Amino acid sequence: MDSRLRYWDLRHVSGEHTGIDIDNGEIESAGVTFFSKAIIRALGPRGWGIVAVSPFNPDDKGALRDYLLRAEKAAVVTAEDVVLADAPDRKLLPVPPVKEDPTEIPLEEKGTLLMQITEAAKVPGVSNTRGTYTERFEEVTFLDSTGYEVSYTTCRSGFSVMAIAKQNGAMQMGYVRDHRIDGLNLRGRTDDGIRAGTRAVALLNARAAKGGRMRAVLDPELGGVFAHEAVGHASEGDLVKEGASVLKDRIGTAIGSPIVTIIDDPTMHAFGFEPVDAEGVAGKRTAIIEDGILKRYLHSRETLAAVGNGDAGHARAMPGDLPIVRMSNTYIAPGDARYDEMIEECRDGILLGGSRGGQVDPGRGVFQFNAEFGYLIEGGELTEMVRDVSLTGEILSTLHAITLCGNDLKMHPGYCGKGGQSVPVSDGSPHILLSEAIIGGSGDV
């Protein structure tokens, strides 16, 4: 290539996506989609030139040379100055073994197993159910101008089941999902359908929560959402570089309680695992916060060079898209408190569980998350179930309000959206106790 190019890389992803949708006991859709996409980046005298190709034929060397020339021409006119940090960790993390390969199971059998789960959700009081199954097999190849090349395959699969209960114009929903990277997870899961249906009916009969300031216990799912949305995004190097993070210029300062440690770990064999990131760099366990002190940011090679204080290996991308700084498996590290001890210590407050989404502004450092359900805590004991409850607050004050971390860390899988891309992640937490929380509600409990 022309000497005007300082660096180039290519990431090619091919594979197939399988999807099944069941609505009220009827298979609405089922099918397989094949794809082959590549993204080519060329770093010129200053910035990047980009070429995206779909479909991409890796055996056509002439076409590859043409794509690189096009990327080079685009790079020459780029104005932004780009510097890349070194990438010393050039190794492929081992993909976890698969217990039962989803790609070897017939589509019809997967549909039957999913139907069993959704039918189990039809407990008395449930009026509607919906089930989905997704499976994504990918073959990934990364190569760059240094001669480095690596290839691997992954298969992620999972299901979700939703149950809706209605009564006198009111409606409530119960929802269960599970996604894996280590094999098919559809067998023997009818209890998950029952749990979704039972939750929907219970919420329909629960009273709306009363809002206010109070002590609160967060379950592992909602605690994980806080770790991911409020802390993880604020630690991403591109947001820090742009000044859109409340954590900018806070490395080495106490931003939370001394018992709080928050980690992002792409090496963990959870749903957000990656053998290497989208820049060919092996990820590593990165402690964002250690004992309440902000220690590191999450980085791509570009943001590490621009911002520092952290680790590369956190650039991720959908097939055919540009790598951007992303989380993988993000969690609050467990402490030594028992669950019953935390409920007793809370005395009078609320337990918040599950997640129904929300919003966060990493720049202003504020968030609002909707819990799926709640339980009042009175005199150190769980009492009445409540619904329509949320958690609102400032990221830093909430981190300082964590007074106990449980010993029951649990991870939850999902997908994270950013920059128009959605990638698999997991987040988690033990039960945690907040000395003060702003609880949203619409009732008079």
Contents of the next structure:
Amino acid sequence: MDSRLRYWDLRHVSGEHTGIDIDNGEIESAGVTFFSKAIIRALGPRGWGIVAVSPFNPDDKGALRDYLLRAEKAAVVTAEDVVLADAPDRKLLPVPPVKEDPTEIPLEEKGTLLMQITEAAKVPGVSNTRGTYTERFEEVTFLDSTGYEVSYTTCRSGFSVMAIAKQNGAMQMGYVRDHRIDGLNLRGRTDDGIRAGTRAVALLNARAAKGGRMRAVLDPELGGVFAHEAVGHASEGDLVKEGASVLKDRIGTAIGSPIVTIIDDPTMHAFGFEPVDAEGVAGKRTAIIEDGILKRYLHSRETLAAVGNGDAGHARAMPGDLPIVRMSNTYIAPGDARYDEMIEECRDGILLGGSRGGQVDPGRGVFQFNAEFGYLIEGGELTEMVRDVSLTGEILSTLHAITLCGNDLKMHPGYCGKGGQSVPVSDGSPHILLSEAIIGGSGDV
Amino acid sequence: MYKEIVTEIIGTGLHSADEVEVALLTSESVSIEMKRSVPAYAGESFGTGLIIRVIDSGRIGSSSTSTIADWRVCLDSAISSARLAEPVPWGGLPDPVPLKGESLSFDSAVKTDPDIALSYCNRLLEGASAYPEAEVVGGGAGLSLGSVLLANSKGIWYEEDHTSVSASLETIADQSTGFEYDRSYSLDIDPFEIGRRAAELASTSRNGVPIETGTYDILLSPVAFSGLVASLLQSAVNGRSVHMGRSFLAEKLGEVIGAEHLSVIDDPFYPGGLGNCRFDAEGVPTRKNVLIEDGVLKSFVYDLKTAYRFGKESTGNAARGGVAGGVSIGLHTLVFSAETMQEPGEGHCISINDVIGAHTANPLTGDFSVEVQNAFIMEDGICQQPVRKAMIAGNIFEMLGQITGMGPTPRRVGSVIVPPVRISGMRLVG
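Mind giving me the form predicted together with its partner chain, seeing as the form predicted alone was just shown?
Entire complex below, previous chain first.
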């Protein structure tokens, strides 16, 4: 379209986001947001010129020309020499078949189904429940200056249910969520409500955990957060390129015990799946760590050209936002240990389960995440329940502490924040045993 | 043109609902993002948004769209949304009142000019060059303009403009990182100082020493304090959480919940406050709300719906954060103050600039255990040695009672205003 631009692309996302909020058995609100957002990236002689517009009208060809002129003008002040790696995988990955299309189900019916899950959380001892449903239907079109164009639609939907239990002035909460990319997940899920309610009541009698260094078993949900926070972010090519990751210059070195293999797989039909990434590149399964050795980084076309060692296809973006290097479906590969064996082997320590989120400073190499609950392990058996327990560690030493990987890999959906953008991901792991972990808690004994 | 559309939406909506409210938002921005110390992205953005709320027999519905021309679809969606919602004893949208003064978070000198953003980037780098051992990882600067037009079927027609100017820099020295930023509605940020501070943090945090697990006095920077306390306190004083039994503070009105010299005010008129505005998201004039005074919990905050439902009055705290552009309850500018200490780092303490994982605190009970970031062993206000690694654990509500005092100079951290905070008796795991 304009010969002075080395390259340009356009990513247009339009769609509808639907939400339902149920508070203590009443529909508090339910409704739809409509949007049409686009981002245009144009590569001038040096760096990127960017134009983000909302709303974007794809039928207005004059508008695109105008935006490209603006982007070209904006790029003048940039000074970085951006080079894009070739990305041959420019076709859509097969999209998982949808079992029951959420967009075809009336909002009223979804409200009724969510109500059933939320009401199920009202087990004895529970004083308040809340349920939310979110549905994101998105039509994505990507096109670039080479004439390449792809379009696809996705619909991600899911729910969360929260229960609060009260007793003698104390309160605790239980929380269960599930989000999917392959269809409505609201039917037959009242067990999840019961689980949230039961957890809230159980936590009332749990003690605050005492911090310190000890052996720890992480459940698959928390093990997944561990893979995501302790390894995933630090392997993102943009951080490596900018010198902000402790994994820089460590390809080929042992950064974990030989039983540790960690993979990011955008092709997996889990919540982080995308048919192509935000640069129109089909993702591939990227083994970041194989048998304890750092093998590959996650890349965009730009960071692949600058850093090497890894795969493009890991650039992701919220509608109307810039693509940045992100994880998709990240997991610790299963081993052959049985759960009972791991608790027995742990002997004295702590089992941590569920996730309240985490954060990492990849440059410093330090991460933190918080469990929803824990159990003390004494003499190879689970004993008392504990609450409000967290784990921190240093990326370069913690992976060496993984001494057993279970055979029970499970993925958990969630959202990951980076650079002000939140994108759907999933994390997973089997149960894992850490020979030493730094556990945080406010308890005294 | 927009004005005619807004009038038409209200008129059309009144055929199907008792009341109609329309918010029309516009925004534009420019920004430059550096990778390492080189401008890599330069961009601009333009956006519009339309939010329609309808109320019919106490049922509130909402919908929003980025495409104003599609307002009929949005209106129909808001009407369907209202049919689904549980009715509340609704007492009506507010009537218009004369608004005093001009837009509160607006400076007409702010333009979406990329040259200003570029000059800020250069000043960030100049500031950082004071510590050559700290490498710049990235950063940038941005300027934005926005407007809100709020109209309703009671005759409200309020307009407010706002501006935002921001800059940030991220650095690394060996394996020690530093980050600093500032945001203002005016051109009064100091990018040189932001850059200098980001580099200083990375540089001086190198060669950290271990600390013993134990109980310490700590000095939380405004960034660390607001990260831990602000969002938790916001949900604990939210009238809806309170009346639904989801707030730790629900039964504690009139009780002592913090140090006897602690005051917390939501002040939408605080000079320079980023959340300042004259009217809230549903057109109720904002006001100063004292949340905690002399350590005593004084009030909760409400939107109209929650107020009508529980026999309270709106405190002007409706925010746009609900489902489909609907209303939630939020604070404007949260101002903390306590007994002033000329040297809050007096004696022996651990100074903590930031924490990793503030958002993982228990949102209900306030229990937390997080990792410290850029922490130092401090003697009489001077950083002696950096701390390599430590977890700080406790309960945020209990922590409010352990505040010994605050430094003399408050800082703006987003929409929170707070000086450095001295807290006694906190547990650190080394």
